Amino acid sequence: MKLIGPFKQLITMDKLPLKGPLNDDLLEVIEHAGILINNSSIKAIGDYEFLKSKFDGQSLDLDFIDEELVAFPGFIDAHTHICWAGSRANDYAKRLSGKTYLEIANEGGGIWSTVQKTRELSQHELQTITEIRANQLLKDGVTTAEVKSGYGLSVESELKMLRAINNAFTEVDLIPTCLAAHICPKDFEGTTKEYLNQIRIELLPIVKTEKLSNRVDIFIEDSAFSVSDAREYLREVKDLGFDIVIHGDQFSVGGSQLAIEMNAVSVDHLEASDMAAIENIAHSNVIATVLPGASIGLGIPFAPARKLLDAGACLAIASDWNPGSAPNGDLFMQASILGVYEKLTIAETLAGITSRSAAALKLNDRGILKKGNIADIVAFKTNDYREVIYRQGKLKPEKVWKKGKAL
């Protein structure tokens, strides 16, 4: 066994409700804390000296901390696209000159330009790129990250992406999601409905057989897929045994309502959600995953995080790290800035990237520091946990432990 500590403060994120607003006084903050690790999981949490005394003589390995550190559960980024090739700096320059996301896509930029570059790379090259970006996430305190396909948009290229994600060698736990329904590829000779049928018939059975992903996503928007086409597709996807997530309400409403109808795990984006959509999400089991990186990247309003929480929703926060709309990739910085504009408490911001983001990935073994959970820990050099959010992402992790191993 190994005892890590003493931490100046340990914020466990334990015993918090899954839905609705959170006050900071609900946070469990343990002073002079220790974490006892058995193999890769947490055996006990409490006062460091008490744990040291209680388990002394049981082959206890001490990971002693001789500086003031504040510890949190490892961060969880529940929505990323970190497997891609090329750059969209040209798109970004056009947006700064006043063109919209949809206008740029119609001119040959946008998702399709990334698809063309991604198709050119081998599986090994995509795997290497994914590893590099995943390791950057790890430096920023992210120990688990969802990663979508969606820049292949053919059976062969989507499989290449998913295999690259699954084979990526990194300490970060990568959760692959099949987003073959990102847009209808421009080189597909048929309707959007016919393309979705091809994915369902030719791609998803292989994904299932090879265990490449148990999650399927679809982008519902004017430039992607309609609600009616998505509904038919997702019904068949559910019959195949996949969990469903939806890109919804980014530029227009409709996706969130379908997410509720289909009992999706989460609906992600929500920048365009109106009060009716907010109330409907809050009264469902669908998790609202907001993506401040996309708002920063596109220069559009943030998703209504405060209204979602006040209505009673479960709010997760993710980076949406991608080459087009969200090139920043720094989850903690984005979450901190979102908190300023949406008036989120520190507890709400932290829950959005730990316990509630774990729920958005259906992971019940992380996001909370408690007995039995994986020992994923991130620590910052400060003596007050509030300083970490206060610095708005400028204060970077001093130490990260993945499954109890210091990295």
Given for the second form:
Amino acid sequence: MKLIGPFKQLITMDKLPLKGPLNDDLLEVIEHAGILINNSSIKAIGDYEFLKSKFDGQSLDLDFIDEELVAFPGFIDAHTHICWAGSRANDYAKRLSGKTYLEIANEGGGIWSTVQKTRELSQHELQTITEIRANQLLKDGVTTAEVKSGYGLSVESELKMLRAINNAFTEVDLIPTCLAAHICPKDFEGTTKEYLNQIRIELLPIVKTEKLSNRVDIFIEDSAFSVSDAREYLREVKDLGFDIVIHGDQFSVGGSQLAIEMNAVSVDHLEASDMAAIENIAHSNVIATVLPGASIGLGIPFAPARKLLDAGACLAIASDWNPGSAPNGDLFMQASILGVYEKLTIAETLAGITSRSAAALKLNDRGILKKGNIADIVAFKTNDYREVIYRQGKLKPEKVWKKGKAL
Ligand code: NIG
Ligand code: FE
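Same protein, the form predicted in complex with ligand NIG this time rather than the form predicted on its own?
Full complex below, order starting with the chain above.
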């Protein structure tokens, strides 16, 4: 048994509703807190001295903190593409001179250029790249991250990516997602429908048997896959037993409606969602995952996070870290910037990267500091939890514990 503390403040994120707006007074803030840990999970949370006194005389390891730290559940980044090769600084420079994301893709940049670079690397090289980026996430307080394939776009290269993600050696728990339906690869000889059939018939059964992922994602957009092609694909994918997530409503509306129809776990992006889409998402069980890093990377307005919450949606916030639309990768910084533009309460921003993003990954053992959950903790050097958001990502974690182990 180990006791970590005392923390100046501990923000548990416990006892909050999964959907809708959150007032800051709903946050459970425990002063002078301790966390009791058995193996990798939380045994008890409460007043430090009280927890310590319960073990008087018995053996108890102390992970003693002699500075003022404020602790939160480890952050959960529910949408990333951190397994990629090369750089798209050239795309970015073109964007700064006025070209759009879609124009740049048509001129030989975009997703396809990253696919070409990613295909050139070995599984081991991709694994190393993923580990380096995962460790960067960890420094920023992220203890669980979803990672998509989608830069292989052939049976063989998608398997290479998924195996690299699965084998990556890092303290961060990585949740792999198969995004073979990112775009139809330019070298595929056949129609978009035929490409989707090929990945469904030739790739997904291997993904299943090798247990490489239980989540399938698709990018619905004019430049990627249509709603009707996606519908046909996702029906079959669901029958294979995969959970579904969708890149939807990024530049045009449509993906969110299909996500609801397909009972997807989440629909991600939503920059283009109109009021009807917002209401429909809010009245469904689909989690709205917004990606401020993609708005910052593309220089476009943020997704309507405030409206989604007010309509009653479950709002998760993720980094979308990728070489094209979201090269920045700093989830906490992006979430706090989104918060000030969209007028999110501190509770809403924090829930978006902890309890609610855990739900977006269907993980019910984290995102909240409570008995039974794994002891993933991030702590900042301050005496007031609001300071962390106020510093807009500049204040970096002082300490991170993964499964109870100090890193
Ligand atoms: O989530 N929108 C589609 N996919 C990624 C971008 C990928 C890329 O540009 O490389 C996204 O923004
Ligand atoms: Fe994405």
